[in-house]
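Just one chain follows, in the form predicted alone, and it is written as structure tokens.
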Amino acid sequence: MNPILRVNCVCKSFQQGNQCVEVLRDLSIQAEKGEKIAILGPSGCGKSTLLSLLAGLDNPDTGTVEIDGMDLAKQSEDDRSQIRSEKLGIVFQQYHLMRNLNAVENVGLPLEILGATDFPDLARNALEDVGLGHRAAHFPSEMSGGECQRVAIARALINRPPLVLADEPSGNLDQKTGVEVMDLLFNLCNEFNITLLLVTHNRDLAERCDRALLLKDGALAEFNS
């Protein structure tokens, strides 16, 4: 069985004035179905760049990124968008909810984009999964940070993607709420056998994962706490 995620010898650099800055260098990682992997590293080490490559929002200079056996760089933009809709869930630190949509509409958006007609019912079920069935008609401005992040998790998991990318998902929350939200995310990924790639500064969260990796000098290595 192919791994859900396979990154092989990826390099990525950016031009800053006359200088070429190498952010990722010969980076490789593989994630199996249902595996939970934490990626740690200091600010500016390339974690956001890596997530952009994994989501197919950018292409590596060299090397390959494969989601469920598909090389993202070889896909058209439409195909990459389709892969993101079907194969990926993304949870951001800043929630990235649409302010003009209520909770049901935000959660159902990925399915609506795919053309599903039953997305409101599925979105309500997803909100029930995160304990927010009673907030279905509320807008982001009417909800707390923890509730917004629960909505974001429901949106990321609504179509049961094989892979979820989470970028500091508890970073904007107080400790108690952060623990509750992360418990929810881990439990749902376990329930649906979803692979989780978690970018975090929190070592306690990293220890809950099957593996913890440190991104340093453009490459990944085993993290020893």
Second form
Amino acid sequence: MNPILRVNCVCKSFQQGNQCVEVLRDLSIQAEKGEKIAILGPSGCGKSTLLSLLAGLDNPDTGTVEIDGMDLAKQSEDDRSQIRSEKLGIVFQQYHLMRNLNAVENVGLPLEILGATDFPDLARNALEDVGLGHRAAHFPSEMSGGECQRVAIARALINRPPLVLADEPSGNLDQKTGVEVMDLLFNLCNEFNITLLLVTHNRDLAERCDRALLLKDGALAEFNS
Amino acid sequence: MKFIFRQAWREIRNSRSFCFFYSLNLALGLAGFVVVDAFRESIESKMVNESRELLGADLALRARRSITDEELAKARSTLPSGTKEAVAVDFFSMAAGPTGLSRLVKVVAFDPGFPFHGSFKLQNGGELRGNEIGLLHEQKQAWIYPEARAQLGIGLGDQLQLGKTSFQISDLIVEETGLTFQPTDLAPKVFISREFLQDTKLLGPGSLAFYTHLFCLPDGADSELFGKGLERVIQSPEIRTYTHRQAGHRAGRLLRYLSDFLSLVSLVALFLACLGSGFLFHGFLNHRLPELATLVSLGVKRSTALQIFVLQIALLGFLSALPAILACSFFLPALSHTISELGTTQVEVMVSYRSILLTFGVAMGSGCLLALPSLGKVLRLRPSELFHEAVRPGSKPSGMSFLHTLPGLAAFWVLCLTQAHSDKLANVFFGCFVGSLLLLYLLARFGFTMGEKLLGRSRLPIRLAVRSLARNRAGGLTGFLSIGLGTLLLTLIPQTHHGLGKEIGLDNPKGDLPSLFLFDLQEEQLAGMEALLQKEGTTLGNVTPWVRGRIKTIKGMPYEKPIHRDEALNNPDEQRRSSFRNRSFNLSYRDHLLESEQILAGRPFSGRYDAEAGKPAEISVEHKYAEALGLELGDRMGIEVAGIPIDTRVVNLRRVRWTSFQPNFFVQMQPGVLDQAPKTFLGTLHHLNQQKKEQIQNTIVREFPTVSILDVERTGKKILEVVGQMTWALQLMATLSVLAGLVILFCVVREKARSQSWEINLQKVLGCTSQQLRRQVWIEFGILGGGAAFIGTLLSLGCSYLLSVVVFDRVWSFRWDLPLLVVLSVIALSIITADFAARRTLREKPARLLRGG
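May I ask for the structure of the form predicted together with its partner chain now, the form predicted alone having been displayed?
Once more the chain from above appears, this time first in line as the rest of the complex follows.
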């Protein structure tokens, strides 16, 4: 069976003034269907850059990023958008909900993008799944951080993508809420057999994954606690 | 597509405040646009649909002399059988009532049958078509306008003296059609039958009168086609051929000029409104960029994201056009009033479907064009920054983003060209507009930077205010440009009007302007007239011979009558040239320049003409007339006076200040050539008070009934009335621009306050009182409004001077009170507007900062 995510010898560097900073160096990673992988690393190690490449929001200098067998660099901008809408769910540390949409509209957005017509019902169900059925009509400004992140998780999973990229989902939450949110994310990924790539500082969370990798000096290595 | 519509609608639904101000801004600009477009449409429609009534016929030949039998035979040979014909003669003359009161009137003497199209509406006689008029042609009767009745103190049944005979007033005119060649008349009309014209003895040799032969074609005949045929056979440049369409265009000239200027002024309001809306959209989009990045991260294509916002703008444009069209009901009655004061024809202004469609198109298109610089950001969006903790997703900066403003400017230029019928006017306007915009922009940037440097160490509120202006440039510059441009317009129009009023000098009784202007003085009447005036204690000044001439050759080439091309109908520059070229011209002779003349190129006359020398006679030509004829210094011009050819050479080009009301001519010849030519004389009377003026005028009419007298003060007032009405309409549009400017300022302050609410709250946390912050807003926007108004006023003075040089031959006068009033008012309005806009943010509790905003 093909891996859902395959990153092969990816390099990425940025120009900072006169200096060329190499952020990722010959980085490779592979994730199978349903696998949970944690990526740890200190601040500034390149985690955000890696996520941008995996989400097809940026292109590597060299190497390939394949989602479900499709090389992102070979796709057009529009095709990459299509892949994101069908194959990827993203959970951001800052939630990035649409402020002008209420909870149910935020959750149903990926389905709307795909042209589905039954999105309001599906979104309402997804909200129920994350325990926020009663908040359907509420706007992000009217919800707590934990609730916003639950909405974001429901949004990331609503179209059942094979791969979810989660960037410090509990980073902005207190410990108790963070734990609750992560439980929810893990449970839902397990339930729907979704591959999860979790970027985190939290070793406890890393331990809940099938494997953990340490991003250091632009390369990945197995992480052993 | 459904997704795009849904998202666009959600954006509108959830950004109500932005949408309201965006639409309000655009609606203000569009209101002026749609009103002026409706005005223009109504004029065009009137002039096209009712052109037959305006001429009173299908075709006409018109000349300042009687048309010869030979010429008429040629003309008739081109017309189909069954064509009806009538002659009308119109000229200015003095008329006197039974009490001895006299006034200048326009006499129209016409044949039975006139008007072939249209009718006379009389107070007592009701509506009479041409073939229904009986008694007027059988008895010595006259119809007059109520205005003449009031001026002459005359009533129905009274006798009106015209020249050597008198006519009984049988009815008053309510409305009439036919012979509408002029947009407006300086004197009220008096209608008589041509049957009795001879009895007046008003038309002697050299008298100025227009002879019009009117033709009514049989049903189904193409007047344009027969018009071309007439034009082919009538070779004399003195005779002008009119189709009813051409006559309609000529009659609507003044209204069309007004609509051209109004259109251009309304375009400024529209531009300002778009500028404001563009600014608001810029702020809105900046605010929405992170969410846009999120949308892209969820799989929305950038092109789709772009379409969402384009659709939103188009929808908002559509929504803005609705109140603008409704606002027409407010402006249209005012404009209709102006038109009724200006023209000789009644035009009912209505909004046409074309105007409505155009308004929707402009509303939706202009919004999209002005959003272009902001929309570029969507394509340069960096959604990868969503993963950065401390970075707010934005778009890659682009050094070429100013290029996105070019389509908007190009569209504005195209609008200028289409709205003003003259390319020259449109280009001059566009050039001045862009120049002013650029100058305001540069001065604002320089001023903000210098302000920060110079006032950077002053008291805290001033320091913070100038710092805010210098460091939040987008809003400051938008506000500065809009206020500056609005002020420029607001002061430019009355400043120009003031210059014209000052020149005409009605407020200066001791000025050089004559009190009365005498014309049609025969040579044999001169001595008697001088004696009469001496008895009355005054003297006849500026006695000037008036000779009629015909152009035979220009630069040695025979001068041929130019064919009236269709484009001349729509282009005022072409119209002016065409009118100059067609005119058999007036000339005079004298050896010196008047105070109102100035030689621009060449030399004065060398003295009296020496017939022995065998040289061409020297002439001086008015520079615009020379330009229209293609004459330059040293060129030869063959002139025919009373059938005698005269070879002449241009020795100088003159500028003439026509508003001086001195006897000036397009062509002046050196003395010694025309002394024996048939001529009449002009003369002026100065320094007469109203009573003396009336008395002398009545005496002259009694003793010399064929001499015409123009009351310069009355004429000046009439001109100023017309100019005043036009100024009023233009001022209305300019006020709209200032209003748009103030709404922009409100939006700028509101947007600034909103984007800086974090800083404002922080200042409160650090100890600033609300009052201090409020004062800071007052200072900031007082400086902005005052600076913009000051620069705008200076620019308007420059522009009004330029306008006076180019259009009005240096009629310019500085009015100090208006600029001062405008600057002070704009400062006050800016402060009030800013205070109102920032109030909500300033009242916020700083605790919001602790909650993370």
